[in-house]
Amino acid sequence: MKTYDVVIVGAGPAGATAAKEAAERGLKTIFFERGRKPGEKNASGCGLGPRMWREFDIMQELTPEVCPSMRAGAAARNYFVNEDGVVAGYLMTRPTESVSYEPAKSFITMNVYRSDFDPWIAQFAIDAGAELKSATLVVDLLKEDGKVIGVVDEKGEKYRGFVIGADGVISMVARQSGLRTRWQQQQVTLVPQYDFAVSPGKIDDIMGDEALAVWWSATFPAAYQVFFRDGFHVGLGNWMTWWDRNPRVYLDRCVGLPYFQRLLRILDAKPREFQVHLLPWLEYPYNTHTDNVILVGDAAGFPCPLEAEGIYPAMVTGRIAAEVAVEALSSGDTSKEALKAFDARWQKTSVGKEFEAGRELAAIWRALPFSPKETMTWFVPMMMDVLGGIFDWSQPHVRRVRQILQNVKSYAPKALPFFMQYVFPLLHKVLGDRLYKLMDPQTLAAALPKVTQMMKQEPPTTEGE
């Protein structure tokens, strides 16, 4: 048996960050990777948010020389697809004036392939003194008197130490430690995606500074498209309880859109890989630790409750887990009670701030872009009337605005219940009592007759008007 202070299962961003932090604090640390190198088993890409540059000094060293796929993007395009499979309109967004710091003023995300990023971040852990054991599958936990004291690999080799589980959505550490048998179907999403190769010159010339696109659709769950230096991927997902047919059918609907096919042609995109992965999507993480064990990243369900971004919370929780491990080992108390410090600390970070409204964020996302038949069938045309109708020259603009309001009024039987059930609870969670001050009932009551009058049906127009 080999003995370490800290044994980390998983060498992704969560595991590597934990290994780096533990080793820098003087702990004898080992972290395991089942592939030949970190990132080899995860060929997909990700977007790195600007706040990572504020909180992790190592991000200043992320360059194209060490991560060739990286590509910054300052724009995001939102496509709106109606029931007929037609892109009824799109909206471009960029960092707004309310953004208060760099580099968030310069880019929305820094996109990288995990096959580049994971080995890069793992090297920091190695340089700090952590031992990386690759091409090794950890299959069980080592126990003594019912308490976890280490891990066992596929060859039967035993490693004693404090255990940090950074082994992803299907976490062996979570199962064998008794923290979780498996995720419930409504807690995990299935995500299929296609990856395409594109020459860097074409991406820059045609897409400009676009980082990503979201395809809001009435015929498939919302799809995402992320651009890297030499390619892009497109994928979509939904909770396991949603699928009524092979998920690839819905992904093919997105890729098969005439608008998307046109984009493939002008980019001269070449299919490179088909990928499928699972992703935890929780209202709030739970059962994150037990005696001598802490779960981090996807293993604990830390992806953002709104859009399920997972790299940032993985690194934050990995760092905190290492800090708590150092203190627990120093005090000689690695009990479940002592490790409550882990929850107390992540809850005070921006990761914890996200989960303060986790239930409301997950609910609105589930009910809006992930409900194409129920919600997007009316949401897409309503949005296009509001955003696009004003540019219609078929009538005088004053008359056209009234027509738009009248048409929007027809969506009220579905839009108002949606607002009350999903939007209002989220606003109340975020604003608290201030919501009632902003939406004073007397003010609304006074304005309602005027709005109703504006939305009255226009009389028939005369020919040629």
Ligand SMILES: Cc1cc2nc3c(=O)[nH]c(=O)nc-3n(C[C@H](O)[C@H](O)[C@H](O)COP(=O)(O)OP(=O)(O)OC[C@H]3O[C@@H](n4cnc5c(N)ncnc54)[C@H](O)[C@@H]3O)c2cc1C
Given for the second form:
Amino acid sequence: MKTYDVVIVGAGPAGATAAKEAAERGLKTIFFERGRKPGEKNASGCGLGPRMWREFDIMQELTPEVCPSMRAGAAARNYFVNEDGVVAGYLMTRPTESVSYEPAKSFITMNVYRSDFDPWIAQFAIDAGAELKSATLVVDLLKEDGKVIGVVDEKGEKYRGFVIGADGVISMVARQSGLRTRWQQQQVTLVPQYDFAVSPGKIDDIMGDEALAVWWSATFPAAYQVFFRDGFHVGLGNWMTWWDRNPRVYLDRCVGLPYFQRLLRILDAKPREFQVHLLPWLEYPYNTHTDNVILVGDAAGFPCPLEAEGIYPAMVTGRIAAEVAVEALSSGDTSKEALKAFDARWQKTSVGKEFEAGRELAAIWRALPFSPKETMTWFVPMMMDVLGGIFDWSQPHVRRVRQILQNVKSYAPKALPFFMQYVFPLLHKVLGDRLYKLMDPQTLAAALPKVTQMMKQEPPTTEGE
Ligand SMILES: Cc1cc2nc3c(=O)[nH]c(=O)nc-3n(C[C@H](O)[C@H](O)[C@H](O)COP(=O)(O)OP(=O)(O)OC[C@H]3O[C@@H](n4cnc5c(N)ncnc54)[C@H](O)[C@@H]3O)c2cc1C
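Next, give the form predicted in complex with the ligand, keeping in mind that what was shown is the form predicted alone.
Everything in the complex follows now, all chains and molecules, and the chain you saw is the first one.
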């Protein structure tokens, strides 16, 4: 048996960060990766948000020399696809003046393939003195008197030490430590995804500074597209309970859109890989630790409850787990009770802030991109009327505006309950009791006569409407 202070299962962003932080604090650290190198399975679209630059110094060292697929993008495009498969409109957005963190004005995400990023970040841990054991599957936990004291690899080799489970969504550590049996079906999404190769430079020429796109549609769950230097991903996901046929059927609906096919032709994009991944999507992480064990990143369900951004929370929780391990080991108390410090600490970070509104954020996401048939059937045409309805030169503008208002009003029976059920609770979470002040019946009653007065001033209906 080999003895370490800390034994980390997984060399993704969570495991590599935990390993770096533990080794830097003087702990004898080993981290395991089942792939021949970290990032071998090139797991997922990797949009890195500016928060990472804000909080992790190493991010300053991420350059195209070390991560050739890296590409920054400042624009996000939302395509609205109608029930006939036509792109009825799109909305392009860039960071606005209200963005307060300066670097976030120049990019929304830095996109890097995980086959580049994961080995890069693991190298910091190795440089700090952690030992990386790749091509090694950890198959079990080592126990003494029912308590976890280390891990066992596929060759039966035993490693003793404090265990950090950074082994992703299907976490052996979570299962074998008794922290979780398996995810409930409403806690995990299944994401099929295509990767396309594109000649370097072509994406910049054609897409400009677009970082990503979302395809909102009534006929498939919202699909995302992430642009790298030499290719892009397109994928979509939904709860395990949602799929009524092979998920690829829905992804193919998006890729098969005439607009998408045109994009493939212009970019001269070549299919490179098809992948299917699981992604935890929780309202709130739970059961994160037990005696001598902490779970971090996807293993504990830390992706953001709105968009499932998971790399940043993986790194934050990896770092905190290492800090807590150092303290617990030096005090000689690694009990479940002592490790409560882990929860207390991540809850105080930006990740914890996100989960304060976890239920409301997750609910709104379930109701929008994950409910195409229920929501997008009215959301897409309503958005199009609001955004583009005025471009009808067959009528005088005043009459056209009245027609648009009339049409938008017809969506009210579906839109209003949606806003009351999903948007209102989120606003309440954000504004607290100020929302009630804004909605105060007396204030509203005082405003009503003015609104009625304005309505009286509307011109009489014109003949032919
Ligand atoms: C389709 C998709 C798109 C996504 N897009 C984004 C995005 O754009 N931005 C973003 O921030 N997040 C994104 N995410 C989420 C993000 O990928 C995860 O949250 C993140 O990778 C979690 O990091 P981790 O280190 O916890 O786990 P992982 O990245 O899963 O790393 C776990 C590592 O452990 C290894 N491992 C597992 N079990 C064992 C074992 N028993 N023995 C040895 N090694 C083991 C695995 O091979 C893997 O390398 C996306 C996820 C998916 C599925």
